[in-house]
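Next up is one chain by itself, shown in structure tokens, the form predicted on its own.
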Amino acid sequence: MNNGMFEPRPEHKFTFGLWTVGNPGRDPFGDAVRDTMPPVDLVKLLAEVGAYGVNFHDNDLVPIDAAASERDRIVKEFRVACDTSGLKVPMATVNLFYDPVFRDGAFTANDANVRAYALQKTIRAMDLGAEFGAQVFVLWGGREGVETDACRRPDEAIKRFREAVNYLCEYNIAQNYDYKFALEAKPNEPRADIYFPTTASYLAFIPSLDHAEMVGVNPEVAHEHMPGLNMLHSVAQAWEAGKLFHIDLNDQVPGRYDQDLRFGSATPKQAFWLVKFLEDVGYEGMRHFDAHAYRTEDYEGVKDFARGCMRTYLILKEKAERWNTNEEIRSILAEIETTNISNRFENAGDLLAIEFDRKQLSEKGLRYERLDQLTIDVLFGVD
């Protein structure tokens, strides 16, 4: 009926992590409900549902204690699977949160040996990603935080994190990898408090780096929604600063634990504004889905989940096009944006010389109620 307009194509740049479709459904209150699927089989699954690419943490692909020969075998098999399926590997990242060695953090840990090991593990993950042509390297500091501030001063933690990122940038230059680093924020979980809780925290931090030009952010819907923030605003700030290097799409009910729901399934109106923004500004990066299927599903349900993420994005993209061309919406926008005065003045004297009619300015209705209802009409298909 839709002539394939909601079917994923390579130009949509939809990607999934091995840890997303490979999530076995384990949670703090229950064990796995799906068998662990090998990475090469996950590649086949993603190719079947129409994804463009597959991303991975280092240990999603190679076990943390793998011998060199095992590592080479796994990498070779994965490369064959990607080549056969046509899937790309646009992004790689490193797991610095699961192993017990990182219980006090990685780059910010009090133990200098842990900090050094974290750097070593990260550069090896960079090497691995580079073998597959990854161009973005995401850093999520899931353990970079505290349960009690008695353990260290937070400014010292920030200094340690800066030293680590500077080191990784130098390694990036030395190896000619040409990575762009994307820092991913989260307010809490698994730590009680994480040092860089919001995208804005990282945007303030990045200018202090030695190579700020190669470091940006990776906003995630769930991580912004958890504390009740507006994902669109975080993404827009990153975009305006030239720092939107990657994005994680999922969904989340504000105020709850990290849910990683199917994109657009919980807050479709917010998802609409996000998709509309990305398409309106011409974002050319990957649309990466960092989400998990419900624990109720088998692997056929996982495929439904993956297809649903991509389909919802494309539906909202089509809705954004309809919103942009809706005659009444365009008319209202033209009316409320009309102005007879420039916002730029040669000097303060020119501005001070103007006599504003406050009463007249305050009386004009802005029709935001109508605009919002028209948005609902577009989303519900009754426009």
Contents of the next structure:
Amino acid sequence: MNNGMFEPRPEHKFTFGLWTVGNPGRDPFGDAVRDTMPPVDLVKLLAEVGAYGVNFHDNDLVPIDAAASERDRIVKEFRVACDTSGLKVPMATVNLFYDPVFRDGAFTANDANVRAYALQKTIRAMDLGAEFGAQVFVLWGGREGVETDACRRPDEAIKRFREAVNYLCEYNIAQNYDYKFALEAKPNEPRADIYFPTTASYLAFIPSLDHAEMVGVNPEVAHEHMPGLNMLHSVAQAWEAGKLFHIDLNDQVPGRYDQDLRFGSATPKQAFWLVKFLEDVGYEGMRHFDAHAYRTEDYEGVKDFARGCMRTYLILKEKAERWNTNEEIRSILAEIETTNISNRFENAGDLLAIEFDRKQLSEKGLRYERLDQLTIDVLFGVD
Ligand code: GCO
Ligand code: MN
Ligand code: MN
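Switch from the form predicted on its own to the form predicted together with D-gluconic acid (GCO) and give that structure.
Below is the whole assembly, all chains and molecules, this chain first.
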């Protein structure tokens, strides 16, 4: 039903990571359930389902131990695949979590050699992304954390992390790459605790950087839901601070392990407010899906998963338009905002002189029950 209407188009800026559609279904309790698909085939799959772009970690594309000649061959083949299918590479990132060398973290590790290696690996990943025209570089510190706080003082970790990001900004300037860095927070998993557990933590940290203007955030639905936070509120704070450089869309039931579910599949109402916000404010960045298909699926199911993420986004976008133009919703909103007093007072004396009728102010019904039911009506298609 309504297939044309919810068909992804390039202007929707839908992107997927190689690691998302390429996820073979391995988890801590079981092995891969799907054969590993080479990056060039994943590009074809993404083009077939209608994505705009593909993102990658350095090692999604080039194995960590690849020789220079192998790297060049892989890059060449991948470029041909992207050009042929018309897929862009808007974002690149670095894997600082898989290899055992990062078992104690990367930029925050206690061993200075590990910290230096992490920086070297990151600038190489920046070089790789720049070859494909990536404009955003995501930094997710998956291993920047602890099982025991005996290992280091957490404020020392913050200082080390700052030093690393400052270094990367200098490299960005020296190479003329013009990247925007997007810091991605997550409270735990794979470490017991990860430093900078929420988007708001990074927003507080960014102004302390040498090149704060170059650095923003990449909030992820699952990462805000895991500790029971409101993704919309985190995104709104980032947006208001001019720091929403990227976004990771997926879904997650609060309080569970990291689920990475298809966008909108577990908490559709929260997804609705999020899509409505992004569309209302005119967010122009990528709509990146950082999720993966159920472990039950074959590659046809992976396509269903990818199509589902985009379709749900577009359905919710249409619902947001309906919400915005719904007569009753509009009239309730107008009623709520009615005010006959200025909230700016030249001097405190003006404010102190006013006699407020507290009783009258507390008597007015706000009609949020009705407003929320109208939202449910819109979402269920009975408006
Ligand atoms: C996770 C993260 C990652 C990052 C990715 C980009 O929970 O594993 O969301 O998927 O987004 O590493 O840097
Ligand atoms: Mn995640
Ligand atoms: Mn993510």
